[in-house]
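Shown here is one chain on its own, the form predicted on its own, set out as structure tokens.
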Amino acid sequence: MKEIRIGMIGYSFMGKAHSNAYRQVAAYFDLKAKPVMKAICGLYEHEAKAAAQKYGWEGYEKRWQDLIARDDIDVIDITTPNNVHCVQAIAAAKAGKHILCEKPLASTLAEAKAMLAAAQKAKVKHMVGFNYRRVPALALAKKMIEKGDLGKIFHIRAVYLQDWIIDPEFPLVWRLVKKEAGSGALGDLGAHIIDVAHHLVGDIDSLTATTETFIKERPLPPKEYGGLAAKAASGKKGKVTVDDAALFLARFKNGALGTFEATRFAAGNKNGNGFEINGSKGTLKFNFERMNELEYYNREDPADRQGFRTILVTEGCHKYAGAWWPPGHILGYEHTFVHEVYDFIENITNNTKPSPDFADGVKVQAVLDAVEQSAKSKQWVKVKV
């Protein structure tokens, strides 16, 4: 069997994922060329070795640059903090690799169109990591929505919803530094139910946006630190200068309406990821904290037997389902990154181009760009790619 050789910088949260996946596609799906995991790469030496032998790389690079320019790698899969997506991308580009890129694309608009532009020139395949859309739920929505079964769109009401940092003893970790993260809720969550309404209903016309951050100081951690439950130091602290929560209402380009949420402050709420689609025959509820359901209205049914049914998406008819379970056997979040491999190894392999790619990364980047732009002008915003 032909074989796809991996590069991948990163080795925490996401770092973690993608190894996963490199690691179980191959027994679950019938690929034409198995994925190998050659060397990782991260910030501290110690720690990309550890994650090496923890996580079943064959090797570990000191610099990214490094492992890039290794003539042994086909693909360099990029999970590291987004204010360095834009110069690894365009290494990894000019260097002939493929590149899998984890969201937001960039910290701006102009990095993510810079990105875009290096991998076209390089002719390289390029695809976001925007990983809800392997839900099987989310294909079975994407399926349902152009067969007609919603009618016309009328609306969109998309949350994403977490907790994580409502202690305000919580340190001052990369993503809630600007020049790191970009954004805050906005690219961290928002980046997702964004690429979501753009798959599901369309792309966005223009909005109107606020954002806040609830806790501007927060405790700075020790000088090394991982993950998110990094412990931090006593004493010192540093301004938080990225938005707490983000909320915009937008306008869609096919006449639809939409709502959006994205915030770390929702006590509760570990991981909730939802939205709910309005048509003119119907309506799909999904929330990612039950991703193995999917719900539907149909205005159709006679008038004694409406009411909302939950499909439960674990059939083998289902995409991705078929390869792993028997039904009722359900999926959980690893899956999602095993489905994003599956298929760009396809991409790859088949020379087809993957989805999303460089190009729809660059359009969720111009919304959370006008979002911004909107919080500080409190007015409308026409969302220019």
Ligand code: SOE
Second form
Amino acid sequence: MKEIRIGMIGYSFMGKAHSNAYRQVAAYFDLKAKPVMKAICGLYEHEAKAAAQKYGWEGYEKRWQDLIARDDIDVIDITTPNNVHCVQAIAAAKAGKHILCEKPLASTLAEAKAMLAAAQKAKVKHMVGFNYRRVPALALAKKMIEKGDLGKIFHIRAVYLQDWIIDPEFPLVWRLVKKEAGSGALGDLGAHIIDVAHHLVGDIDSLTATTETFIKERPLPPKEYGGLAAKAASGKKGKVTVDDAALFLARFKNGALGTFEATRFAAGNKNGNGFEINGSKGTLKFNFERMNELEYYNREDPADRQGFRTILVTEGCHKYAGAWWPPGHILGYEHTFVHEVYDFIENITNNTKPSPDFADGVKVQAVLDAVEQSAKSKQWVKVKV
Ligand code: SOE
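Return one more block: the form predicted in complex with the named molecule, after the form predicted on its own shown previously.
Starting with the chain above, the whole complex follows.
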């Protein structure tokens, strides 16, 4: 069987999730080409070596530049902090590698555009890791909206609620530093719900936003720490230079209205990525913390029995779900990444356009940029790609 040889940059949370996906995908999906996990690299050689052994990579490289230069690698998977996505993706494109890059695509709109241009010039396949599109319940929502089951869309109410940094003693990890992350909850969580809105409702025309940083400084983490789960902090403190929460109102090009809330200070919400979409014929509601369920209200049900029904999205007829288990044997977060790498490998072997690709990533980046402009100016801002 043909092989698709993968090189991965990064070995923390997303590196672990993507490694698991490459290991599993061929066992559950029929592929024309088998992913081969050639090598992984990251910040520290000893951690790359350990990750290679633990996650099932054939080997590791000390430097991402050496990984990209290898002629036995076809795909570069970028799971590093946002500030290095651009330099790594452009180098990978120049080396003729297909690229799967984690979200948000970049730290700035200019970087995102440069990544898209480089990938297009190199004629390589490019996908951005908005994995929530690949939750079976979201795929069903997309199908229902496209079929017209909701009719004309009036509203999307989108939230992405987490609570992992309410403790002021939680250290200053890279996601809280503008130089590395570009923005805070806005780019990390808001990017996901903006992409979902683009996917399910359409393009955003203009918006007005506000952001807040509730805790202005935090203890510095030890030199080597892993991503989200920072270990005990050192004594010194550093400034938080990104938003802890970002909220905005949006007007869509198709006339719909949107409210968006991305925060890491919503106590009790662990990964509350959700939406409610209201249309002329009904409503869909989704919350990732109940990711196998989609709630549907149909205004065309008989008057004496209207109400929200909960669809358990685990049937064989539901996109992706049928590849796994019998109905009711629910899926989890990690399955969305298996679906993502399945689709990307299919795009490469069938020479089809990945979705979402870097152009979709640029569209999200343009909204992130507009939110930051509006939060500063306190005015409505047009979204400009
Ligand atoms: C942030 O905590 C985070 O890890 C995001 O970066 C991921 O994209 C999201 O899927 C889970 O939460």
